[in-house]
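In structure tokens, one chain follows: the form predicted alone.
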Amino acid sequence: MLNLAVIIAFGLVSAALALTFWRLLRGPDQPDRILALDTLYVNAIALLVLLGIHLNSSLYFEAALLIAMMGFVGTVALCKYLLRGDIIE
């Protein structure tokens, strides 16, 4: 049942993946490619999560944490970019 569920939400979290890649080229203004480079991000966790359940691994879990850090530090970064055209003051 578990195994069924995984393969479900697998589908599920690709094509909000495709979508959020869509808005990311076709977004009309910078913050929704800001916006939509963070959703991205979280598609990517959402992704390892089921595939470390999927495997039973918990090198996944621990990848996931990394493009979790990484992600935040890179959207806190773009979004002052766009701020105050200078990321270091």
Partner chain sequence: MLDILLSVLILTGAIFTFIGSLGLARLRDFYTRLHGPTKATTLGVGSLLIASMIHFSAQGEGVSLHEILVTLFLFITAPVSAHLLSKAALHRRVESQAQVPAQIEEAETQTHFAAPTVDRL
The other form holds:
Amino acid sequence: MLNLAVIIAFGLVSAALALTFWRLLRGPDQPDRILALDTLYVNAIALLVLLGIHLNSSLYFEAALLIAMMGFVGTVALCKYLLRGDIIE
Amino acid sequence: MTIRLLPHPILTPLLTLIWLLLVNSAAPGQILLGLLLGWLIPLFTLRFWPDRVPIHQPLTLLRFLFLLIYDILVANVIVAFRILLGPKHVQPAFVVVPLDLRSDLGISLLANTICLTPGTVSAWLSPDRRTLVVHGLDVRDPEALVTTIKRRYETPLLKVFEPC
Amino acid sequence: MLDILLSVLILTGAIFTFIGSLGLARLRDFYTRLHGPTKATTLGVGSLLIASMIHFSAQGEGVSLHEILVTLFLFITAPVSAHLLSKAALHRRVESQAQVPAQIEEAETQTHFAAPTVDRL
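Switching conditions: you have the form predicted alone, so give me the form predicted together with the partner chain.
Up next: the whole complex, starting with the chain shown before.
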């Protein structure tokens, strides 16, 4: 039961990753691409958490936490670059 | 003296709690290490912190938090349905919300709240901090949206941060 | 019993994550696309993390609560990045289906710094 749910969830999250990636490639404007990148981080966290449940190991948690932190910093830095043309003032 | 040794009385237990969650254990050694970190980090980062804001009516804040959690759940379901229905069924609009809040913390909390709740994202804050522009995913009645935001979210925040 | 609860949580999480990305791919202008990822994905990842929390707590090696950190972090950062993104988009005058208030147009033309001209990031 749990295994089946995890496998279906893997499929759904992978589809989400593919859709996001499509937006990243296509995105007509730069904010679109940054948004796609941000969503990609969140989807990667979801995938890692699922992998942790599937393999029954809590090792992947640290990776998820790191992606959450670095993803946020990256998004903010890119937005700041678009707003100011500079990251560190 | 207490201010110099313990600049942020709330931050210290909070950092300890975060440390314990991070190491995922509650061994006495870890609690001690967490307390040490929680005491040292505020001491070293003292200069980066903005002025402390007094919190009035903590109960209102708590009630506001529960309201927020409920609204986040509802918001997610609503937005999910709008997305599934497709782009033809959304009617996006920008609405301008005049702000009564003046403190930085209050405004940022309001903006964050708006982002997390039904179909709205706070899009832009005017440089004089008097108005907040909100983008709604499906706005049929802009006036009603402004009234809801002001009554539901801004009033409790006003009570907590700026009672007068 | 626990299995059913976990399966429901995992499936809800995955479906919300998927819908969030679907919104990103499907909606028409940037500002509406912003809604999908900020809301749907936070709840999606949130319920996945709750499922993970229950799963590892039920293993019998003590309570596993560190997933709360990631959830909390996502819930705090998602609005901030959404606000910054929409601000950047308004600054660059990304096309919008909705009418942009005149106030923003005025303020953004007055800002003294020029928008960076880059073709790709």
